[in-house]
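Just one chain is shown here, as structure tokens, and it is the form predicted alone.
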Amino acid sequence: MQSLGRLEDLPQAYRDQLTEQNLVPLWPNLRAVLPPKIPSRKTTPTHWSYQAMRPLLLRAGELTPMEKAERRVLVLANPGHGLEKMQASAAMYLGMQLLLPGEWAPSHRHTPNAVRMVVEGEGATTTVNGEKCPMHRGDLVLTPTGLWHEHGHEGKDPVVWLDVLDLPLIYYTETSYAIEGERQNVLPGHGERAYVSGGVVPTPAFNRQPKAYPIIRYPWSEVRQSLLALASDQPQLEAVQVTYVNPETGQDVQNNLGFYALMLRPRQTLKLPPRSPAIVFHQIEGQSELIIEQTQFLLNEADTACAPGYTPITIKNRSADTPAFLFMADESPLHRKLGVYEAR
């Protein structure tokens, strides 16, 4: 490849003149922004152990009351981006959030899209635009851009969930903000009940109101059963995976990030080809071995890991008797919108 001129090759007086006019020569920096054949990536393979994190999260509950925190969260930061950036990848933010019995995280709405993957505990709810959603382990709850949402806890034990937001992207575009609100009135209706069966939806003329997000809560009990049924119906299928979609459009549930559930049969090894988006893995049930290029992690239940894009990934179920279940999030919808999605 052709060698380009360096910045230090230019006379200092000329460089000073450029700086005075807020000008920068492109050619010394061209390879940095347009590297050959594969993008430069700050996202590095990273693993967060829930067993190690949980005591620190509970300690945060002792140190910081909800009225001083609003949202009590430990951010899962990727060191490749710098811990101060609070991001797992170029477009994904991850946070482990704690809600203690009797607490209420006040209502607000914001421009970033968010989802909640419930990690442990019972008795908590998330209310989104008046729809009150119970939170059980493995449930996925949406809090899309612009929708009011709040969290409450009427149970006896701590409840923890994993937040996944497109915050880095929205912050980068200088469009990130939040508005505080009042406690919501709970309204009748639950999207997951109206759209309880695939291929069957309420008839528009009688029962259906147009909503951008007709389902807010995706119960794990139903998603898990879908994976088991798919594996049984198609024993030759290598990747037993389902996608969380909007039942009205068939498209991804949110604008910029994609969400999936994956089942590995006992002792199964699954190889994922390199793709452009970064991927987050969260172990819901079982124990998996995750190999990201040359980096190897052991995922126990509730552990989370992140893999950069353009990287081969291998996942192994370590159990010889039971399936392993993982939740996944990636940047595929964003990449497709930008026209840069690749699978190699």
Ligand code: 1HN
Second form
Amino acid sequence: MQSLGRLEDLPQAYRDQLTEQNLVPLWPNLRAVLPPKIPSRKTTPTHWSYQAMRPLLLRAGELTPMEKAERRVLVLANPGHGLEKMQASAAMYLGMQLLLPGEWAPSHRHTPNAVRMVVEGEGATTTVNGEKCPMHRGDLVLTPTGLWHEHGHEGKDPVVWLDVLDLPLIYYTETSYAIEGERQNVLPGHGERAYVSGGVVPTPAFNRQPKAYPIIRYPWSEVRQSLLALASDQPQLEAVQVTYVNPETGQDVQNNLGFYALMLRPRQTLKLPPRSPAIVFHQIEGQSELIIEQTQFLLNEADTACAPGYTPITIKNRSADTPAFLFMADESPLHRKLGVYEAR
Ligand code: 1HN
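Having seen the form predicted alone, please provide the structure of the form predicted together with the ligand.
Expanding to the full complex; the earlier chain stays at the top.
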């Protein structure tokens, strides 16, 4: 590939004139924005140990009352982007949120899309547009763009969950903002009951407008059951994986990020081909070994890791007798919309 002219090759007086007019020559920067064959990625393979972060999160509970935090979160920041950017990848934000018994995180709505993956504790709820969702370990609760949401805690022990948002993307596009609201009235109805079975959906009547987000809470007990059933029904199936979908459309539950649950059979090794989106892994049950190109992480229960796009990934279940279960998030829906999605 031909090397191109550098900025320093140009006379300083000419460069000053360009700057004066808010002009920049392309050629010194062309290779940086269009690198050969594979994009440059700031996202580096990163691992966050739950055991290591837990005491720091609980300490935040002592140091900062809810009134001073609104959302008490330690952000899982990828050092490749710079910690202050609060990004796990180009489009994904991750945070570990703590809610203590009796606490209340007030209602608001905002343009970024969020989901919560419950990590520990019983008794917390998230109310989303009036639907009060219980939060148990492994449950996925959606708070999509524009929907009111608030968190409460009527239990006895600290509750922790992992927040996954498309905040970096929404912020980058200069569309990120929030509106504060009043405490919501709880309304009847739970999407996961109305849509309890994957094969049938409520029949459309003349006037039934399906909601944009018919299911808000995806209970782990049901997702786990689906994975076990899939694995036993299809013993030859390599990737025992399910996608969290909108039951009305069969499409991804949210606009920009995709969410999945993966089961690894005892001692299974699964190779994921390089694909354009970055991926987040969160260990729900068991212990896995995650190999991202040259980097190797041990994922203990509740650990989280992030891998850049275009990278081969291998994941192994460490146990010889129990399955491992992982939650995954990626940027596939976004890449498909942009027309840049690739599996190599
Ligand atoms: C948010 O709304 C929550 O509602 C948590 O729990 C983390 C991070 C950035 C922007 C909005 C929540 C958030 C957030």
